[in-house]
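As structure tokens, one chain now follows by itself in the form predicted alone.
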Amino acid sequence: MQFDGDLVEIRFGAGLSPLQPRPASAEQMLTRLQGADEMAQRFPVSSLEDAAAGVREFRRLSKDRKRQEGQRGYEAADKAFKSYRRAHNLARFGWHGQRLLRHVHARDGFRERLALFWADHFTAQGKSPAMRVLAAPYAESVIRPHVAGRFEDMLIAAATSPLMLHYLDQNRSAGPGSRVAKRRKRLSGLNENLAREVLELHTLGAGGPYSQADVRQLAELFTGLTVSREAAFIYRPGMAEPGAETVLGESYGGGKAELEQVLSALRDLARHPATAQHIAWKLAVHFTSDTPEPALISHLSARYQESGGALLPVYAALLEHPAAWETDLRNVKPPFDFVASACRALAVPEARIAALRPGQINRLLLAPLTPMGQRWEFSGGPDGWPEEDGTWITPQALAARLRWAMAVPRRLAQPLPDPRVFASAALGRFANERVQFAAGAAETQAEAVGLILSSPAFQRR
């Protein structure tokens, strides 16, 4: 294999950028995943535990309100409560703008593909109006931390996140024999999303080694782990089915209901060999193409079951192998990605970013995304985003694309760049003939930049 920076940024980073370097080596790449998350730390996101009391306060004020209907307070508890729901809801206007600035600013692109790559997987979404902000919160504290690190912590963090109980109503699952369920008959019993989605789409995957038994027998197990009043995950003991239970074979609990009984068998489904090869799949679609080659996957499978589910050693495994450096770009960008790609090309300024109110952060850089196909924040269910090209491509999609291209880029960076400047900033040597040509010969400087971010060329990575 030879390393391509160009290549690199394109196809495994954030995209070109006129302001940073492309990474001189694999192990580079590799290095800085190990470092600081610098962008973090320069572009910070709300924690889940600072968001989670925002949620606590938006719920006090609806009650305030509600109780105070017909009452001469209640217009006072109105104003506060719909004050605050402005605030709570404009907050994610602002962590937006944070995220793409850490894509336009970041020297480990990489870093921040990742991150969304996990946080898809593990998909996680609010689904009342008090939690419906915390998607970049949970991202920040449950998925980010631990994108460098093994899969097993990731997927605990996320199974016991109090974003995911709530998404998948795990919060409210008892078991038929528990204490509680025989004491509160409201209850509604057993669910079991929670672990046929564990099982489906975050270890084993679709078509993996278990049964409806295993589902229904993890789904027991992970009764007791619940939601707090104050938004924070618990577990209760109470909630949960007494007796062991038997999940691809092994055996777990069956005294004391424990936390740990719970977390063995994440971990063993973490070290699975069919979570290996889910996991080596996922990535090679994400990162080369709608049909990988098969020998990459069993490359990363081999190099995840080695490691014992370290990603580090997986992502190395990728960055080695040839076929992750096919030079044709194969995979489209989804709108997310393309619209950071857009703005780092175009070394749009974090004072710009931060001197948008959060208004107009939603109406150029967040709104446009639903009109191309990602309702950004709210995929349409727990597997997350589709990776397929096709869903991507579509009439309407592209015309949205074209409409953004073309308008919004001179509202982010003025003056705009020399179109020849930018199709080389933009592209590298990917900026081929016809890129080359629309460059040169729009007929206004906004019409060659939308003309270079609508091309074939900069839709790929």
Second form
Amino acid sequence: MQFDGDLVEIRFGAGLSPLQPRPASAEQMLTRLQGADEMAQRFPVSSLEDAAAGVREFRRLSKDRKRQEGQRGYEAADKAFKSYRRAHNLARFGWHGQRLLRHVHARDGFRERLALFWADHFTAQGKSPAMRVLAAPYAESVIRPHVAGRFEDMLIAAATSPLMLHYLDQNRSAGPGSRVAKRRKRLSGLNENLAREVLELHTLGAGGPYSQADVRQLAELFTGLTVSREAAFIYRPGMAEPGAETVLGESYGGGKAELEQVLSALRDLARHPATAQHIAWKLAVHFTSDTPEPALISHLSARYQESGGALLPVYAALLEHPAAWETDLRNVKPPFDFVASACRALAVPEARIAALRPGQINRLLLAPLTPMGQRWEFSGGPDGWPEEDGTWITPQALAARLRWAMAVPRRLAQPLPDPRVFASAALGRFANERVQFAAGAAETQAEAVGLILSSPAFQRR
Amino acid sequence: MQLTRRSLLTRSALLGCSLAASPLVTPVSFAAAPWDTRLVVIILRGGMDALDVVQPYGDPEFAGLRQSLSGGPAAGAGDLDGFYALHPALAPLQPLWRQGELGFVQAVSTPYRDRRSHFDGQDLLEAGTAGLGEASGGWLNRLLQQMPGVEARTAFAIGQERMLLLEGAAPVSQWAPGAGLAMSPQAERLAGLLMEEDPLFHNALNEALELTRQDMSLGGLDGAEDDAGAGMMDLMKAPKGGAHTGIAAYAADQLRGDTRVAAFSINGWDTHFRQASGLKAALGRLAETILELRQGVGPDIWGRTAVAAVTEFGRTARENGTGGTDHGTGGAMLLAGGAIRGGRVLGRWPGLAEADLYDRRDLKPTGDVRSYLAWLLHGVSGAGTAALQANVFPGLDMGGDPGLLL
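For the form predicted together with the partner chain instead of the form predicted alone, what are the coordinates?
Let us now look at the entire complex, which starts with that chain.
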């Protein structure tokens, strides 16, 4: 295998940048991945814990406003709530700008890609106005610290995070025989949503070796995982179903209800061979093509099993396999990656993003993702975004990409680069003859830049 | 290949010719539509709770299974026939029921069993096969492959979402209302050149340009666009809430012309928690969508329109501990339109006693949703039952004709 700096930055990284040298070797990429998360330090995003404090304040002010209804203090309470709600929602735009800047400036673009990949694998979304902004803080605290670690640690972090528990309705699930249920509280019963998605999406995969009985048993085992009034994770033994549960033939608990039993089941699921296969397949699809080579999948799966789910060796297996180095560009970049890699190619200055008001960030960089088919942080379901190229390049979504590429770059990079220079900055050795021709034949500089970004050579990786 | 401006001009002239000759851009008014009746298929993603939508309040077990989600006329549902009642959020559709323009099939499902995954369930519903991975593409596309005179405008997938049921070898159109693309003629040509060798991009671009022209002629977009900057940004606003009515209005526009099939989806049926509010909102969107379609096509075409709304599976018969329901098996399908023989709830009722449930938890399916769809396609398009059973829904036994259409 010939290490190819242009290809590696496009396929495994955040795209080519005029500011950053290409990685020199796979070893260098893996070493950087083990080092400090430079971009998270330079462009911070709130932690889940800090953001949860915001959720509490949101709820407090909302409750206060309700209490004041019809009374003299209502106007002030209403004003306080609305101004807080505005700031709360606008924070999301600021975090979006920070995450884009990470893509622009990253030396280890592979980390940015992996952070996106795993946040999508463990999709979690807020379903109430107070919780709706938490997706970025969730990715920051739950996903990012584990991308170069062990899969089981990431699984446990996700399955016990307040956002996931809220998203998949686990927070209210109580065992029918639990103490809480015996007190006949309203809404005290089992909900199997999280258990099902952990098996189907997060670990074994939809075709995996589990049955409805396993779903049910895991749901019973999960009872007690919930969210405190302070919007933090808490294990409440009083909600846990008494007795042992059997998941995939393995028995858990039986004595006093304890969190450790749940974690132990999650670890076993993480180490299951079907999980290795499922994760290997997902990585191969994401980084190579919609129909990855079976040899690559088995190579990754074998490494996953050898490493006990340690992820760095799996990434090393990916970077060493010839199937990952096919030189034709295949996968279509999803909308976020398209916009982020365009910003990277344009070398959008930090000061430019900093100068944008939150509403402008939304208008230029976030809202346009929706007509491209990706309402960012609100995928249609817990399975996250699709990988198939055809789902992204529909007439309406391609039109949205072209509209963005023609209109927005001039607002982000002033002056726009010379199109011929930009073609090779953005595409390196993939700037083919058609791209170079279009760069020179367009009527305006903005159209030329837009056309370069619209070329299949830029939109595929 | 050496490209020069001269060769570009020649190439784009060629491209221009081939575009004009392509079925995508043949003026629709010259085409002969392959049949007359309009079909709208709505995929209800998330697993709609049949028992809450078409409430079998006459079943002695029903009240016991649904304690906080109480149902029946006593809880505000509209009585349909003394046994079933309609969820109050569908009350705007009650007049259609009375006119025989609304009907249901209860206790149906695809052959998908036991795993209860939305995504596999939807894939199977849209593939129309007995098992997963048995065919690529979807049943609605395979119907088009059977019919003479089909062109890209015959069938439309509308909205941003993927519609597997229309994927396949037959040409179809897809678009989201208001998604237009305005570029200078030179930029259009160069974009065409850039994408020419990549069929995925090239086809999507040609469609986008053509549909933009159509949108503009419908007055959907402001065509005058000289400062690309400002105008383009206006086009880039994300669709607001109420997208479902925009989609329905766009579908109606197409169906008034030569389009015969429109498919889109309505999401929000996955009601694990506090179903009462979640289902109410989703049913409200469904009712608005149907009424918008009816108004949009006008009385004449509505009389020749059949709407079918289907979901990947039903939900548990018993309410769960959080005021919701979990993934189940048997579900309901909704039929509407002036072409429908409505005012009836079809399907054999299996009963709700524990022993009658599927797996002791779900409504037991007593019919295959595909056979109702197949009879619907037969009635709408005239496709033969042999072709429907062999090709459109491979291996399906359609059984007796339920007489869905007038």
